[in-house]
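In the form predicted alone, a lone chain appears below as structure tokens.
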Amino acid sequence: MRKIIIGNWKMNGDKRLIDEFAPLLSTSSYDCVMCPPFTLIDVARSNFPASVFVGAQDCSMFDNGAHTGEISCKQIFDVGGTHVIIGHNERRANNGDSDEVVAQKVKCAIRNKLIPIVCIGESKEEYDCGKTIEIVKKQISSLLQGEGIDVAKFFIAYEPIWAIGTGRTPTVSEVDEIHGHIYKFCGIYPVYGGSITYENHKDFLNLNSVTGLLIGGTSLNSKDFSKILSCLD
């Protein structure tokens, strides 16, 4: 199975950025999922090569109804979305997405034909106290409780909170060890994310325990991101 590269634009980008990226995404050695803001999903799907998947950065846990400001999985699917990031730390911290809410969103996404990319990871304090394995196990256990969640139908993304956008990353051996534990918990190796750059991406991508990368800031740099996709030095 080919490894996957996921670009998370967060609350950045406009139609001009779509135009900038479109001609650079035609060549890739990996599966590629681009996750622009909701307003650009339809535009991205219309302009990006057919080989590039387009996803959302979040979804509602409800199929429809009186939920002002939310976007349903059905609506994401309707405009060409195939994947959705769920449980990103910024959603957990800023919008109150608990482990239970994350699990409900994952069920909703699978039910509506989307592929969830489920983020897990520990804080700086938890990392410093040696609680990384305990925290990710708890997050995975909460995710897998109950019916309706099949691990074969989604990706897990290990993103240590203290590494997101900070320029600081765990060592390659730490990521390899943690991914090994995650495999023992749920039977799948995760994607890695957290301050991925063009300069360090191969260090992590070359690990057998890493099924791909979830890239934030660097995914807004069309030159570096396209070089990552094309395996260019």
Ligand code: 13P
Contents of the next structure:
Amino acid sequence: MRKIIIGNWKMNGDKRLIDEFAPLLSTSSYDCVMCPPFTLIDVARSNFPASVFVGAQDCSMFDNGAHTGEISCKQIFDVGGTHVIIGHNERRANNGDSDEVVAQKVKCAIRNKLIPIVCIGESKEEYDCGKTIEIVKKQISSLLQGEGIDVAKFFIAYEPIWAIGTGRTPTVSEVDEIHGHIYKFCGIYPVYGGSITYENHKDFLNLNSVTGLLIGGTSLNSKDFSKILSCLD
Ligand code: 13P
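Switch from the form predicted alone to the form predicted in complex with the ligand and give that structure.
To see the whole picture, the full complex is given below, headed by that same chain.
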């Protein structure tokens, strides 16, 4: 199975960035999912090569209705979105996405034909206390509770909170070990995310326990991101 490279533009980018990326995404050794802000999903789908999947960074836990400001999974699907990042730490921390809300959103996404990319990971304090395994186990078990959750239908992204946008990463062997535990808990190896750069990406991607990468800052750099996709040295 091909590994997957997921770009998370967060609240960055505009139509000009879509134009800049579009010609650079046609050569890829990996499956690629680009997740721009909602407003750019449609234009990304129209301009990116067909081989590139386009996804959203969040979705509503409701199918439709009186939820002002929310975007539904059906609406994401309608403009060509195929994937959706759910439970990113920036949403867990700032927008009230608890484990329960995350589980509801995952069910809603699957119901509406989107592939969820569910983020889990520990804080710096939890890492320092050696609680990483305990935390990811809890996040996964809350995810797997209830009906309609089939791990074969989604990706898990292991993103240690302290590695997001900080330039710091766990060591390669720590990631390998944690991914091994995640496999034991749910039967799938996750993608890794947190401070991935062109320079360090291969160290993680080469691990058998790494299904792919979820890339923030570096996914806004068209040169580095397309070099990662095309495996150029
Ligand atoms: P950085 O790659 O900027 O650390 O962000 C990681 C991330 O949050 C991807 O979802």
